[in-house]
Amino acid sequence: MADEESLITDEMRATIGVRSEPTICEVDKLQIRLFARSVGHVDPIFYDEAEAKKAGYRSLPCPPGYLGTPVYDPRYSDPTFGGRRGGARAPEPRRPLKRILNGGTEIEYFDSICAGDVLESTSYVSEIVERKGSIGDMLITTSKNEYKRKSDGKVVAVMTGTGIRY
């Protein structure tokens, strides 16, 4: 895409690591037994306190792809993601390609996460790319949620999403 102008445009550029406002995610153990047959899990760790314990964990573990439930307060979050309304990110720039693609999620663990745990996420984009493809022209866009438990305000997961425009 070198002889032609590029997708990205500065506004869009202008985006790439800034931080979103913290959003604040309770972990408790309904919610986690909830997830955690919801997805079919059936290690009793994810529902018995003591064999959690019994485990090494100091109460039930998040299962796999479970970062917590963001707290919803009615007088400042979205109604639809339970997020800052109006500040939790900032708006989004326009984009040239309508058609959306999700093109995946990671998430990278540093610690374990159980309940009784707070943690706050903030999110920003990490990377813009446009690509010529066989459908055409795409935006591919990376995305990081960094989770910190507020206790001791260590990293304890980092989701990587990647959007892709075409």
Given for the second form:
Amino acid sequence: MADEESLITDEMRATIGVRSEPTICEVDKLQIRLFARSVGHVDPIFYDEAEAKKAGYRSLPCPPGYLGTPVYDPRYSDPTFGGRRGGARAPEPRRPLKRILNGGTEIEYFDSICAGDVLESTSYVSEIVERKGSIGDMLITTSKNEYKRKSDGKVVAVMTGTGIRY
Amino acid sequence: MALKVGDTHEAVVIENVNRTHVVKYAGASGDFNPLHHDDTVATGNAGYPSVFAHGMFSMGLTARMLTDWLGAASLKKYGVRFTRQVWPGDTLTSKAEVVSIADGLATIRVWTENQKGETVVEGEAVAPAS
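Having seen the form predicted alone, I'd like the form predicted together with its partner chain now, please.
To see the whole picture, the full complex is given below, headed by that same chain.
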């Protein structure tokens, strides 16, 4: 059947919806400034806490795209990406795919996130789809990352990411 | 600022992307994938012509156009697709257009073009209309 040809193995399907161990992401002033600087923000509220408070924030707010920094610990952090190493290696597709691209990212905010917040991030694969295009086999994996603030248990953001392998 | 359907805004968000820009973002994000800073890796097995910027870097630059326009914590939702890679030497212009307003929230189409007019990022943002 068509399934013979599918890139997606049963082992891959079994990973859908399985939540990761939580990663602690600290939101701190140093990292907010570093991130804001790297994408060229000039608004002082990302750099000067007094300006941020004047504008109504508890401390420096996160610039869009920054959701805290995973606490790095060599015992369980990934040396390249900084986040938590996946326990077991993600199962490989039936045919090898060499390249990977970030296909898209969406962040939905439910509250403002400021320096001092500690977020617990939990991720899971929500969907795996395959396509055959002009560049050959493509595997599109959608994953969700939920960010819960530890101090009040509120989910403050959900990030949806799409990874493309081909 | 009160937004209306059809309102537009644009800004050059970076000129002449270089490896220092990319390395700054790598340090800030903690993403040290060598495809973004190590030409030997990027041009080796991976087969790219050179290093290229992180997708999330273009996303952050595009967001800066929005927050400069609408305010620092204005975004309720912000999502983009990465349609082309951003290479050293690129100059990026981010553009926005309000496409609808409902329940006090504006839906804004956003996209970023390189110096050739090619779209590198496209997506949507939701922000308070006033």
